[in-house]
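So this first bit is one chain, no partners, the form predicted on its own, shown in structure tokens.
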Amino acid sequence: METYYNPADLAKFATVGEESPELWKKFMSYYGEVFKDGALTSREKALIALAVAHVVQCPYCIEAYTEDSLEKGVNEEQMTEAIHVASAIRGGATLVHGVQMKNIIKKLGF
């Protein structure tokens, strides 16, 4: 099946750093630190990452963090609930920006 996003491209992620290796190294260092156990467990962080991946609609992140979440013991019901939380926040954020629209309408006198 041909898709716009080639699943094999996820494995090529590191090639993005080829032309800027120092910045890539810094990013990867930061990225690695972010996902270590801290106030939140790496399991909780994987679940958050999965939810955010859906909001930003990154198929590569969805794949990576679905697998990571499963490996860390998150089940499908928990993943689905996390996606619903992300969806509710995204939907609410979209709707609350309607206040900006209403302010502009009022400002323009309509």
The other form holds:
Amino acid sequence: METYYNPADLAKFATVGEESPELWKKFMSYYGEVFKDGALTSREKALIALAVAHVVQCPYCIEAYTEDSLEKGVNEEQMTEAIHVASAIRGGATLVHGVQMKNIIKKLGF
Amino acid sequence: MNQSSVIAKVSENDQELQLTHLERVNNITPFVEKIKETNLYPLKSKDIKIMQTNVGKVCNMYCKHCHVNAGPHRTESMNLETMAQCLRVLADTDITTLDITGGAPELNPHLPWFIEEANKLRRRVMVRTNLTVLSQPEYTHLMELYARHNVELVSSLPYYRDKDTDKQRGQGVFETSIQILRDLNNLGYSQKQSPLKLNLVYNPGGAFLPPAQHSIEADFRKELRDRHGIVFNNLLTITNVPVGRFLTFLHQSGNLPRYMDKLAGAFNPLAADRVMCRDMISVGWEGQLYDCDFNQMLGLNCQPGHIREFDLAALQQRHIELHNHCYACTAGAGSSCGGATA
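Moving from the form predicted on its own, what structure would you give for the form predicted in complex with the partner chain?
Below, the chain from earlier opens the complete complex, with every other chain and molecule after it.
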């Protein structure tokens, strides 16, 4: 079955740089630096990336950072907690917009 | 047993079929060609310091990653004569370490004699134990024998949580392992001022690479101490090698090309220079000689090919038998029976 997302496409990621190699090079250099051990460990960064990947719903990133997390010794319980954080922020962000809703109701109502 | 289990068992034991699976991975550069790109080809032995003897394939467990395809169904076990031949070689050479593996070495009835005799030769003696066998009443006494003879223990414990360990090694394995680790600590293993060493082994719970050894060791140390009051000396990380039951898993789950691509993509020349086969010799249960336990399971013999023909000078000049599974020892931080290498 044909789908928009194909796991094999992840390996073709670099082809996106073909038309603007300089920008691509800069992006990849930045990307590599971001994930190095720093004030946060590379393991903490992998978990953040995993959570963000779920929020932006990128199947390539979910695959990459699930595997990366496993290879950094993270277990399934920890990964699940990370995506709950993502879920809580996403859910909270939805609910907090309820204040806007209430403001409008207040403004329009008697 | 269903049909797929039967097929799995056949393929685990069929060395030729395993080599065919490894050869047919066509998305990677063959390992021999990769080594040719370095200045290491032909990869040669250096100085043999370790004799790793596989005293049998019998095991009380049936682990998913086992390259030996060990289990309760196996019957192969090293006899006394072959052990005596190993000891003669130790006595005649400067090989410093006898590394005893299996299967579960404890299930070889001659193990106590082998340890006692090796100890008389004043060699460093290591036993790779699965821990759980030591909970069986007929083998519990071996813990004291190990302590008495200063045997260094290397114990598999894939993770510091029960769920992950049991998934790989069987239901209840974690809890039993913890109990045995406590008993070993009580005997003096890994205690301050004690010469008794107990190292744990982490291996990944599937088709992925191990984490950095120092990082996961810190997690193990904290979790095992805080939750279970257990101490150990070092944690060794070992990459799952695509041989035996693990190769069957990779093949049947469709993970083989991806895993091999990962291993090959992580090729590290420094790890290649430091592979364990360059300073060890592996002895099979019938006395055959190999570069390592993995080559042993694939039937890739050395020359001279048997312990009774042991010729140190010739073996130290030998060319290592290379195949695609060797990528597991050269990926990332490297992997060996002593953990990461690079």
